[in-house]
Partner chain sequence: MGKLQLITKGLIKENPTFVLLLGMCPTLATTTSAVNGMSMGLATMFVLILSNMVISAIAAYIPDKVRIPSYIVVIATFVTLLQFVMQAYVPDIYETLGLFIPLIVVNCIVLGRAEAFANKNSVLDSALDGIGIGLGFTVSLTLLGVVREILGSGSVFGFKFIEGDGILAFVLAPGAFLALGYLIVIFRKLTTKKAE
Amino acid sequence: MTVCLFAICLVCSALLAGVYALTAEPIAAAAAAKNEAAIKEVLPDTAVQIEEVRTVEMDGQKYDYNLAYDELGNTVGCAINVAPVGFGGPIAIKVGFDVNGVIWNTKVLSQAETPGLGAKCTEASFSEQFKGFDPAQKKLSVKKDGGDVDAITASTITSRAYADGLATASKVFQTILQTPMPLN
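Please render the chain's structure by itself; use the form predicted on its own.
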């Protein structure tokens, strides 16, 4: 009986490893395509060239970002990845800034918030309020906390997390501005 159970486990493990080997590359390609589409969505339309991912450290944490350039090679924006913790866990957000530090657009890459409540953070009705949002002029926190962000009804935790994530991205952007860039 032990030998039979061992053989079954061995066969199942081999099948699982085989399926993983077959699907790993397509899954990685789909994730890369989703990331590329999100980068283009959050950056200004004048961005024609997007750099490979760079990393910056702030407060002991590492953040990935991409710089974008126009056809003349001028920097037109920056896309930063943040992952604040909401009610259902981390909310992966890509935040696009123009060169002045104004939020161009945001895109939720993944989230596990409550369907019908916190999951509304992916809807345009919520994220549109951040287009053109200047963190230097407005406060990135929900109105309930004295800020300028309209919270999702019955989902203040998710709204706070989203706003906190954008505030973190704004600080990361300021850190990136102070980071020496390699010469092209």
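Residue numbers count along the first chain shown, from 1. Take the two forms, superpose them, and find the largest set of C-alpha atoms that agree within 1.5 Å; that set is the rigid core. Note that the coordinates shown come from a computational prediction; the quantities given were computed from them, not determined experimentally. First, how it differs from the form predicted in complex with its partner chain.
- For Q174, the Cα coordinates differ by under 2 angstroms between these two forms after the core has been superposed.
Right, the form predicted on its own is done; let's see the coordinates for the form predicted in complex with its partner chain.
Nothing else is written out below except the one chain.
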């Protein structure tokens, strides 16, 4: 009995180890490709070189970000990952800033908001408004709270979280600017 179960487990784990070894590389490659595509999407087209991910600490929280350069090596922007908590859990957003701290574009990496309601935060009709949004000029909170963000109908919690996330990202951007590491 024990021998039989042991044998089955042994064969199964050997098989799994084999498949894991085979697929580990494509899985990592797929994740990396997805990340790079997301970075390119939130930054200007001139961003051709993307630097390795760096982390910055702000208010006791760590944030991942990537700097991007054009062909001549000038910094064109910075893509910051934030994950504000929405209605159905964290909404992972990548926020691209140009060198002046103006939002270039945003992209939702993963979310678990209500389909048809909060999940609309992934659609252009909502996210379009953040293209060229300058956090220094306008306020990153929904109109209901006295800000300049048009909320998704019936999804104030999601919209609020999204706006908060972007506001956090903007603060992170300022923190990055102030750290000695160059943003030339």
